[in-house]
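This document starts with one chain, in the form predicted alone, laid out as C-alpha cells.
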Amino acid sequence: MLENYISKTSKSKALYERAKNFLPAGVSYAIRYFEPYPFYTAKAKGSKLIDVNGNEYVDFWLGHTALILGHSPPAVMDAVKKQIEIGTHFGTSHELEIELAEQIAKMVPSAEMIRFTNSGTEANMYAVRLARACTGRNKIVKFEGGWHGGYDSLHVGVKYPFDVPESAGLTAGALQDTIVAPFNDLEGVREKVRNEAVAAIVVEPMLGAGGCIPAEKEFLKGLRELCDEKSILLIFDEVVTGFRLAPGGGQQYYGVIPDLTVFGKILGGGFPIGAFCGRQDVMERLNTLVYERPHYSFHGGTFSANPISMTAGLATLKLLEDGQLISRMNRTGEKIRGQIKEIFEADDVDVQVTGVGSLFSAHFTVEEVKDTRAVFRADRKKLAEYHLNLIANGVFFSPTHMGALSTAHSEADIQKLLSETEKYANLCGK
C-alpha cells in the first residue's frame, strides 16, 4: 500500500519536505496529515481531487464535509465571479447579509435572528457567551466526543481518555465551568446537572469527529425537556448537520427545536463562514442599541458577513431549499452504510457502520457504537489502514474520519468506493 502511494506521489513528497521547514508538522491543520505524508491537491472539480502528480481521487472528505454541492459548483462559482467584480470586502453593512439571514430564517426552525462569524469555532464561542449573558449562569454542558472547534471552554472531553487535556495552554480557569456529560445517556446528563447552575447544553445532533454517531431522537427530546424544566438554553452545534440532514438541519430532521443553533461549513458554499442564530429574545441580547456595557453580549469580526461568503452561501442554500437534493443524498447514504457493512461481513470482518443522512463511518468492532467510548474501543489502527488503502487506490477520506456525499458524486464514484472496500475486506478477512 505505502509503496504504491509513494511511487505515485513523488511531487507531493517533495512539497511535504519543503512544507516542514515553515509549517509545524508540515500542515495547516493536524488532521490533514497522514502517513507517510499527505498528497498535495493541484485542482478540484465536482467529486474529484487531482494531486500535483496528476492522480485523481474520488473525494468523500469534501473539505471537512463542507462541500455538499461538490467542488466549484457552477451556480455558486458564477455568483461569486459576479460578486468579485463588485467587491470582495466592504467593512460596511450590505444587502447580501440581509438576504442570507432571511434565507436561513426561512429554512431553519429555530432561526428568528442571525449573526455571522468567520468559522464554526467563533460561532460556538459567541453562542456560549450569549447563553451566559442571558441566563446569568456560568456552567456549560458539552458531551464526550463532541467537537466544537478550538474555543477553550469547549475544547475538553473530545477524545478518549477524556481526562487528558486536548491541548497544552488550556488553563484550569477556562475549563472550570465546563461539564462533560455522556452522549445518548439522558440519565447521565441529569445526574451531571443535578446541583449545577447551567447556562447552556451544547450538543451535536450527530457526533462528527466523535465517530459519526447520530443522537437518538429520544435523547434530544429529553435534553429539550430538561432545558425547559431548568431554564437552560439548548444549543445545537449544526456545523456538520446544518443544511445536510434536511433543509432545516438536524433540528428539522429530528423534530427537536433548540434555543440557539451554530452553523458553518455548508453555509459558506466553499468559503469561510460561521453563524449563530436563535430565538429573538435571546439574540436581542447582542443589541447594543438596547443593552449597554456590561449587559450586552459582544459579537463582531472584521470579515463577519463577508460579501463573497454571503454570495456563495445564498447560492448554495437556494439549491438545497426544496430538500430534493438532500433527500436523494440521504437515500444514497443509507444504501452505502448497508453495503459497506455487507461487504465486510461477507469476509467475516467485524464492523459497525454509523452515520445518518449522507454521512457514514466504519468502526471495526462487534460492539454497538452509540458513543465515543465505543469508537475508541474499536480497532482504530484497522480503520486508519482501511482509509489509507482507499487513498492509495484513488478514494479519499481523511484517515479515521467520516465520509460525506455531495450532489456531484456519481454512481461510478459510489461503485469505486464499494469495490475498493471489497478489495480491502478480502485482504483484511484472510
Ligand SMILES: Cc1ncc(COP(=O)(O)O)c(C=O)c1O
Given for the second form:
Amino acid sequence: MLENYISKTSKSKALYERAKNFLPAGVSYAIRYFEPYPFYTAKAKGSKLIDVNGNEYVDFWLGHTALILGHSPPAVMDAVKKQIEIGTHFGTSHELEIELAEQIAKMVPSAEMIRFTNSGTEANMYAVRLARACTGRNKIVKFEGGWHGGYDSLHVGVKYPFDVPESAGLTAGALQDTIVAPFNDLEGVREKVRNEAVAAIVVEPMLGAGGCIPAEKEFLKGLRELCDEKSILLIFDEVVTGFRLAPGGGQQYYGVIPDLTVFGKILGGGFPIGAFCGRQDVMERLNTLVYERPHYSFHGGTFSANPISMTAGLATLKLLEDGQLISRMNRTGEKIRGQIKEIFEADDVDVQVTGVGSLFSAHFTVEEVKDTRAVFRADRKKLAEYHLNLIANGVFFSPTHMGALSTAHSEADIQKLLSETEKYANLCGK
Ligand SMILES: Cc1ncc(COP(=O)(O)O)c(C=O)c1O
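Moving from the form predicted alone, what structure would you give for the form predicted in complex with the ligand?
After this comes the whole thing, all chains and molecules, with the earlier chain placed first.
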C-alpha cells in the first residue's frame, strides 16, 4: 500500500523534500503530516482534490471540515469575485459585518450579539476571557479530548495520557485555572467543580479531534442545569458542529442552549474566520461605550470581519438556512456510518463507527466509544493503515481520521469510499 502511494506521488515527494528545508516538519500545521509524506494539492473543485501528479482524491477532510459546500462552490465564488473588486480589507466598519451578524442571529438560538475573529482559536480565547470578565471568576472547565485550538488555557487534556503537557512552552500559570473533566460523565464533572468557583464550562457538542464522539443529550442538558445552579457560563465550541448538525448548529440539534457559542470553519465559506456570540447581557461586556478599563473585556484584530470572509460566510449561510441541504447530508452520514460498520463486521473486524449528522469516524475496538480514552485504547495503528489505504486509492482522510460530507459529494463519491473500505476490510479480515 505504501509502495502504491509512493509510486503515484513522485512530485509530492520532491516538494516535501523542498518543504522540509524551510517549514518545520515540512508542513504548516502538524496534523497535515502523514507517513511517508503528505501529497501536495495542485487544485481542488467540488468534492475532489487533485495533487501535483494529477491524482484525484475524493475529499472527506474538506479543509478541516470547513467546506460544507465543497471546494469553490459557484455561489460563494461569484460573491467573492464581486467583493474582490469592491475591496478586500477596509479596516473600518462596513455593512457586510452587520449582515452576517444578523444572519447568525437569525439561525442560531443563543446568538443575540456577535463578534468576529480570524480563527476558532482566537474566538475561544476571547470567549473564555469574556466569561471570566462577566463572572469575576478565573477557573474554566474543559473536557478530556476536547480541542479548542492552541490558546494556552485550553491547550490541556487533549491527547491521552491527559496529564502529559500538550506542548512545550505552556506555563503552569496559564494552566492553573483550567480544570479537565471527563466527557459524557456528568457525575464526574459535578465532582470536579464541587468546591470550585468556575467562570465557564467549554464543551464541543461533538468531540471532533477527540474522536468524532457525540455528546449524549442528557450530558449536555445536565451541564446546562449545573451551570444554572452555580451561575457558570456554558460555552459551546461549535467550530465543527456549527451550521453543520443543523442550521442552528449542535445547540439546535440537541435542544440545549448555551450562554456563549464559538464558531469558525463553515462560517467563513472557505475563508479564515472565527466568531463568538451569545446572550446580550454577557456580550455587552465588550461594549467599550458602557464599560471602561478594567471592567470591559477586550476583543479586536486587524482582519476581524474582513469583507471577503463576511461575503463568503453570508453566501454559505444563506444556502444552509432552510436546513434542506443539511438534512440531506445528515441522512447520508447516517447511511455511511451504518454501512462502514456492516462492511467491517462482514469480515469479522471489530469496529465502532462514531459521529453524528454528516460527520463520521471509525475505531477498531469492541468497546463502545463514548470518550477519548476509548479512542486511545482502540487499534489506532489499524485506523492509520485504513486511511492510508484509502488515500493510496483516491479517498482522502486527514490524520485526524474524521470524515465530513459536503453538498458536493455525489453518490459515486460515497460508493468509492464504501468500495475502498470493503477492499481494506477484506485485506484485514480475520
Ligand atoms: C472544535 C474546535 N474548536 C476550535 C478549533 C480551532 O480553530 P482554528 O483552527 O480555526 O483556530 C478547532 C479546529 O480544528 C476545532 O475543531
